[in-house]
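Consider the single chain below, provided in structure tokens and representing the form predicted on its own.
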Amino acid sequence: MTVHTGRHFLQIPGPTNVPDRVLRAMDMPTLDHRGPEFAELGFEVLAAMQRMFRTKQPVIIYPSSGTGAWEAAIVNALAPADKVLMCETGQFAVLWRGIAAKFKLDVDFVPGDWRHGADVDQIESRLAADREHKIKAVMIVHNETSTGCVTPPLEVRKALDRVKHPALLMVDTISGLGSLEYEHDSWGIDVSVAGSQKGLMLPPGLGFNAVSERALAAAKANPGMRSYWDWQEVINFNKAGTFPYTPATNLLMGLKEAVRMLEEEGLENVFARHKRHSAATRSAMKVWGLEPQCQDANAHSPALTGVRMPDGHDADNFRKVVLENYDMSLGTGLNKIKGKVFRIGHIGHFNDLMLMGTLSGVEMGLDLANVPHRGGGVLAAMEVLKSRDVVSMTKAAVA
């Protein structure tokens, strides 16, 4: 067995690295979840998540994974036999479709190549053809974690508005929230789905639904059965800062600290940092001569980069070489791109030196695994990161 020293490099696109401040915040005695101290925490985290989603509408917090938040969105807003429009952008779109099918929704699934975001023109065309408004919801993945491709929710909202279609807009932003710009209210999103283990820098265990007035009205009119996931029951308890069942108390303590950290940095700075790290990673990849999984230059994810392996080379074998020799975990390819792609996470609690260590491990791993590539990718990434410092220093000098 190989013995490693130092800290393990966790560079998968989720669950992400948990900051020490958040770990310390969770390292507390259990609270009485029916007492006044917990109610104060409850009010704080509910308000904090409204700020994260950029909404004045309710945000429902579940002790669940993101998958639970997917299910909650479906069982509240939709009923069996409802028609929905979804797009095949990658594995997580496929999984959400699978849940929709289990709840007997009539899914119109727009095929995709896993190398682009959703085709907004196709969405608009299908909505325009739906003159009887049978489509009850358009369901998209904002940041497709399996491929590194982004679908802009605002563009989908504009498509809905252009054809005057009343369908709900439901968005999975599980790996987008806290990593990419997101505006629940001003983008006209009806249901936003998120989880704790990505840009929010927490362990898995919290799921979120942000819901519009239209979504709440749809849920109220929906006769479908639900209990644990019922929005309205949670909202009613939230008025007192509590929940209808035992909440994940210590994760909520961590959530309070995580949002505090993001707001101390400033959300615009957080988003800019993710974009810089994405650009630096793609600069390294270009020098290496490797191809990004995402083929749309306007859709590259700030949160992660999917990297295609050359023909004849297995991505999982490469990941194994990197793990065994450099104690670094890279994301695997999922489903139809398994063995063809590895993923570099640059999301959450992350900085320039962590990225340089990550890219150094990748470049050394390419050498050790005998993967054809050109050297110098790390230096190219360094130049991208250094350019930020030059800009900052110039601005400071002018000021």
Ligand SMILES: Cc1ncc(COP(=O)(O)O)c(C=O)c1O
The other form holds:
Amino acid sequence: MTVHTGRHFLQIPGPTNVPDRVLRAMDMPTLDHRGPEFAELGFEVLAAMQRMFRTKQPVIIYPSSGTGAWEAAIVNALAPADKVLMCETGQFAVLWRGIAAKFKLDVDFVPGDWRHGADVDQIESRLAADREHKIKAVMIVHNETSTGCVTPPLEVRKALDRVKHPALLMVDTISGLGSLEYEHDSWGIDVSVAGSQKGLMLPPGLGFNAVSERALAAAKANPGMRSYWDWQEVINFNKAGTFPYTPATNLLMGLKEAVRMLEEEGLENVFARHKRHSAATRSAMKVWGLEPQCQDANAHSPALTGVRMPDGHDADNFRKVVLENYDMSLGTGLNKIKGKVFRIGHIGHFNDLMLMGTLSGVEMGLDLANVPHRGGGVLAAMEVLKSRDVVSMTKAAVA
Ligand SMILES: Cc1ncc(COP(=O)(O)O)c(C=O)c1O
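Let me have the form predicted together with the named molecule next, following on from the form predicted on its own.
What follows is the entire complex, opening with the chain shown before.
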């Protein structure tokens, strides 16, 4: 067994590094989840999550992974045979579509090449053609974690409005929330889906749905079966700061502290930081001569960068070399891009020097694994982090 010293570098795009402050906040005796102390915590985290989603509408917190929150969105708002429009942006869109199919939704899946965000023009033309309004929901992945491409939910909302289509807009922002701008209310989102283990800097184990009045009304009218995921039942209990079943009490303690940290930094600064780190990573990748998985310059994810391996070189072999030699975990390529892509996570609890360490590990690993590249990527990233533009970009975000 290889012995490593110092800290492991966890640079996958989730689960992300958990700050010590959050770990300490969770290191507490278990609470009576029906007692007054818990209710206080319940009210606090529900309000905190409304601020994170930028909504005044209900947020449902589940003891679940993101997949549970995906399922909750479907079983509340949609019934078997309902038609929905989804877009093949990458592996997470494929997985959400798989759940929709299991619940017998009629999915119109717009094909994609896994190198761009969703094609908003295609969405608009399919909605325009649907004169009878058979499409009940448009379901998109905001930050496609498998590729590093972003689909702007506001553009999809505008497309729905332009053709005056009443379909619900459902957005997976599982790896977006807390890293990328997100506005549940002002962007007109009906159901937002998120998870704890990405930008929220918590361990896995919490799933979230933020829901609009229209989505709640759709759920009320929906005869489909559900129990554990039922929004209304959770909302009823939440009125007293409690939950219908045992909540993940210590994760909620961590959530309170994590949101406090994000708000101390200021959400605008958090978003600007992710953008800087993404820009610096791309400048390193350019010097290395490696290609981004995302081919749309306007769609690069602030949270992660998918990097394509040169032909004849296996991304997982490269990741193995980096893990064994530098004790750093990089994200694997998923499904049809397995072996072709590795992913650098620059999401969550992160800073400039952590990025420098990460990129150094990648550059040294490229050498060790004999992957053809040019040196100097780390220096290029350093220049981006020092540059005036980036400083003014951060200031502009603060102002
Ligand atoms: C965009 C996106 N959606 C959904 C999921 C699934 O979440 P989970 O693995 O927590 O069930 C993930 C997980 O990485 C994700 O990145």
